[in-house]
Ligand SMILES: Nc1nc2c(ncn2[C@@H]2O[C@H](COP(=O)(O)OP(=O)(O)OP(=O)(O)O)[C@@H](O)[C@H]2O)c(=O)[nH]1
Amino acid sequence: MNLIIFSGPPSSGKTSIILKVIASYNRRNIKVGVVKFDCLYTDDDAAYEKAGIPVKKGLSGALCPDHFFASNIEEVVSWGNQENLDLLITESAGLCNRCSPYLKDIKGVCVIDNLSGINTPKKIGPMLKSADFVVITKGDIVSQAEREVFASCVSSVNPRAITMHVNGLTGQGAYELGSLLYDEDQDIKSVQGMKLRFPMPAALCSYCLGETRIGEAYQMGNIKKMDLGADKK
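Please supply the coordinates for the chain just given, on its own, in the form predicted on its own.
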């Protein structure tokens, strides 16, 4: 079974891109399943079910969705194998810019949209910088010059990745993306022992454990303070 990890900021078009890519696989008789990770609520699973795609969803609730993914990906892969899938796609929640959702030796796709701002690629950490593929969406509502400048900014942050423009509404570019992602020689039985490409965001402070009061007296654990000293002249 192939395994592909899709991630990206909120509302960047991840689900639409995945649906268009899967439509191209259906014509090749490749059985695909999806596991959707999110925080509080998602109805993306209904869109997959409507398309006849085996799907499961997991909500992290009060937990960081990136940590939730790492804690559950082994069981997710087991489910995919039980379903006899040729390809399992995991779709992340809309992640923060410091998230690190990829595994070594597993293809990682970051979906980012043209409307997010020209400096956005510089603000995104491992989710963009360690991706194998960067898919840029919503290019149909910006000019050609804007598309090229934004793609150049993406390439300056991650020159190693293959950068592609894909239209989540029409599916333009989805077949090409799908042909690059699927590897007939890959057969993932388990991810036990595999490693993340980059350490996840540090956590475990008093607020992680449910503290709601503000003030230094209530802060324990992994705390980082800003340097607000007077500017040097």
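I have the form predicted on its own already, so could you send the form predicted together with this ligand?
Lone chain follows.
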């Protein structure tokens, strides 16, 4: 089974792109399944189901969705193998700009959109910087100049990635992306022992554990304070 990990900011076009890529495999008889990771809510599963694609979803609730991903991907991969999939795609809502779900040796795709502003590549960290493929969407609604500037910001934070422009509505570019993603020879039986590409932060503070009271007395663990500057009046 092939495994491909998609990630990207909310509403950047991940589901649209994945659906178009899967549609491009139609003639090749590749059986694809999707697992969606999100935080509080998603109806992406309905969109995949409607397209006849086997789908599972996991909501991380109070946890960082990428931590949740790391603790569940092993079981998700065995689900994919049980279903006899040729290709398992995971879609993660990149809600935590500090973490990223990519694994070493597994293709990682980051989907970002032209509307999100040129500072986005600076902001989103490892989710963009350590991806193998960067897919830029919504090029149909911004100017050529903005597309070019955005793409150059992306390539300066991740010059090694293959950057592609794909339209999530018309599917323009999805076939091409699909042809780069699927690898006949890859056969992932398990991800046990594989490594995350980028370590997740060590943060674990009393608020992670359910503390609700504000005040220094209640703060434990990994606590970081803002520098508000002593001389500011």
